[in-house]
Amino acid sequence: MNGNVILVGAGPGDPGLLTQKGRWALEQAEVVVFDRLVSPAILALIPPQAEAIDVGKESSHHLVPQEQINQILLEKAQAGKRVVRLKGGDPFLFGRGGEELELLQAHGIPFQVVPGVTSALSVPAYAGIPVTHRDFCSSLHIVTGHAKAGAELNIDFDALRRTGGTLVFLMGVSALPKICRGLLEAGMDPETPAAVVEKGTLPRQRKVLSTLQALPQAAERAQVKSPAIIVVGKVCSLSDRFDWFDSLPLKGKEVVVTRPADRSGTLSERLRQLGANVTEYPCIRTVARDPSPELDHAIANLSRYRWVVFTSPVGPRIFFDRLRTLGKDARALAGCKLAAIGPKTASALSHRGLTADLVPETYDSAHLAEAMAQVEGPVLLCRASQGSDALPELFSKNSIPFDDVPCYDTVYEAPNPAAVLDLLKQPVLVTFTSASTVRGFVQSLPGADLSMVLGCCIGRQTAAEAKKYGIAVVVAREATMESLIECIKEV
């Protein structure tokens, strides 16, 4: 039985511009065939079990010829797979999407098309250029600046000049001198505002503003490279006034996020919204202990505890999963008070209909220990097997009976050290949200020069761990994601 193909436009690069329908298609895919212009943040959404096939193409060099790409789509669909063909921008705007569908249609393969946000509109918007403005123009014209191999540009420059509208040229960097010369020879004013925008919508976006006559030389001085788009028209004069992207507080900063993959999304997304170039580098992973006889014994004897303490949002999830496995539910906690190390952990409890009785004002183990200095035991401490010593030491010192039960282990892993090693050659911010993320980061890069790293730490215990390895640190005022982000903004 045949599968199907969904042609998905990935947009210009910013993962926030991938449509909801495009994301849904990616999440369901068994095979993803993708191009060079699809950003790493969007490629990260490909399901780990899916087959990912890179057919990336760039100017004058095709990794996989178009005819072979068409054949790959056909063969994978004929094998019964759910195939996503992931293309930069919009698949039907100079994306050769129609060519790819012809072979599928001829063989009776079901297909769908999910349009993408085109760079022709989004990249100028990120450069502060509205492609239409009633004071300047009443039309927009999108033109390919790319010719077939061995052929000359086939553009009616005289017709474009007569429109008086904004002109956007896609895939035209290598042909920029010819494009500008063609417009000038057609009689366009040499002083017409013009721009070229490189890596549009991405944190490394650069723009060059000039005039039609001087743009080729200005782009050459700036060493502009593909991918980039060219905009010609009076609307380019608005760029400095309307440039919101370059004024973002973290524009151009490199930030590595080391949180576990299942918890990195919120921090990474917030940093991207502030303009940072985020590299997700999950250095640790939490794994529930299974079997877990110590936890099973504690759950069987919950009635003896006065307090149950959770030191991360992972704890409640694993605890309640185990509770259900043993045929129990939240009623087993009747008579117990609940302590949470911070609001995220308290929120994990509230999702299960429970309210934390104690949350310290400062969200770390030391302050949780201080807040519990006078509680009555016994206390059940549910946490990682490699947890801080602050709570056990305080309970022992104050003669508070407790059971320290490891619910999960922290596993150190190195997803792609090569990508981070390249970043370490320049100043880079690395976020650390626990001492274990510090250890995972350092262990994944044995012998690496960390002198260019500034560790942005969520608490003093995390900062102390980073200092052991010679990493310069800044510390958030509070142990929250919001405070950590503010700390990064102030660097």
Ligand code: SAH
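Keep in mind that what you see is a predicted model, and the values were worked out from it rather than measured. Positions refer to the first chain, counted from 1. Throughout, rigid core stands for the largest set of C-alpha atoms superposing within 1.5 Å between the two forms. What changes on going to the form predicted in complex with S-adenosyl-L-homocysteine:
- Once both forms are overlaid on the rigid core, the distance between the two CA positions of residue 50 between the two forms is 2 angstroms or more.
- Residue displacement note: residue 108 has its CA displaced by at least 2 Å between the two forms (rigid core superposed).
- Taking the rigid core as fixed, one finds a CA shift for residue 430 smaller than 2 Å between the two forms.
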Second form
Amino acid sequence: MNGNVILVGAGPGDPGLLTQKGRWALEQAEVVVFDRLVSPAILALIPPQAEAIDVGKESSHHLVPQEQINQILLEKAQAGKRVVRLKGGDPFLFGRGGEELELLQAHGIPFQVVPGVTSALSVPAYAGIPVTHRDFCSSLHIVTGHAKAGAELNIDFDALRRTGGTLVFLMGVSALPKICRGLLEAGMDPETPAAVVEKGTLPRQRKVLSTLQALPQAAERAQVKSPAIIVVGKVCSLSDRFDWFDSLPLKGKEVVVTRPADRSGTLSERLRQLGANVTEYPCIRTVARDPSPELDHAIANLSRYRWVVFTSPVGPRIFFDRLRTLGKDARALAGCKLAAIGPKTASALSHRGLTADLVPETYDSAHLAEAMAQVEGPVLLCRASQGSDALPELFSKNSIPFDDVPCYDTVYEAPNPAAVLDLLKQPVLVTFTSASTVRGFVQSLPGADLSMVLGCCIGRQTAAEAKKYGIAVVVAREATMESLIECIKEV
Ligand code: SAH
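So that was the form predicted alone. Now I'd like the form predicted in complex with S-adenosyl-L-homocysteine, please.
Below is the entire complex, every chain and molecule, led by the chain shown above.
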């Protein structure tokens, strides 16, 4: 039985500009055939069990010839697969989407098209250029600056000038001098505002604003490279006033997020929205202890405990998974009070229908210990095997009986140190959300020079750990993600 092919536009680069429908298609895919301009964050959505085929094309030499791409799509679909053909921007705008569909259609392969956000409109938008504006123009023309191998540019510059509209050129970096000359020779005003925008919508977006006459020189001085688009028209004069993207607080900043992979999403996303170039570098992972005789024993004797304490959102997850495996549910905690180290941990409890009785004002183990100084035991501590000493020390000192049950282990792992080693040569912010992320980070980069690193730490204990390794630090006012983000904004 035949499979099908969905042609999906991945948008211009900012992963947030992938459409919902594109995302759904990607998540269902069995085979994904993708191009060079698709951003890594979107490629990360490809299901791990799917086959990912990179047919990325460099502008002059095609990595995989078009005919072969068409053939791959056909063969995979004929093998019964759900195929996604993922292309930069919109698949039909200078994307050869049409060519790819011809062979499929001829062979009766079912296909669909998910349009994408094209760079022709979105890159100007991120550069503060509305492609039309009633005061300036009444049309927009999207033109390719790419000539077929060995051929001359085939652009009717006279016709373009006569439209009086905004002109957007794709694939035009190497032909920029020719394009500008063509327009000038056709009689366009040399002072017409014009711009080149490189790596549009991405954290490393750069724009060069100039006039039609001076643009080629300005672009050369700035060493603009592909991918970039050229915009010619009065609307470019608005770019400075509408410069929202370049004005974002973290624009141009390199940030490494060290959280465990399953928990990095929102922090990374928030930082990206603020303009940062985020590299996810999960250097720790939490692994439930299995088997866990201590936890099983504690669960069998829950009615003995007056308090159960969780020191991270992982704790409730592992505790309740185990509870369920043992055939019990939340009612087993009926006689216990619950303490959570912070709001995220409290919310992990409330997702399970339980309200924390105690959350310290400052979200770290020292303050949790302080808040629990007078409680009545016995206390059950459900936490990482390498947890901080603050709680056990306080309970011992105050003669409060307690059981410290290791529910999970923190595993250090180094996914791809090379990517981070490169970043360390320039000023780079590294987020640390626990002392273990500091240890994981340092261990993964033995001998590395950390002098350019500014550790953005969630709390004092984390900062103290970073200082041990000579890392300069800033510390969030409160131990929450919001506060950490505020602290990074102020750097
Ligand atoms: N189908 C794509 C265009 C493919 S042609 C779309 O709709 O966007 C490739 C050209 O698109 C590049 O040479 C460049 O001119 C432009 N382009 C794509 N992504 C871009 C980006 N992030 N920034 C600037 N130009 C981009």
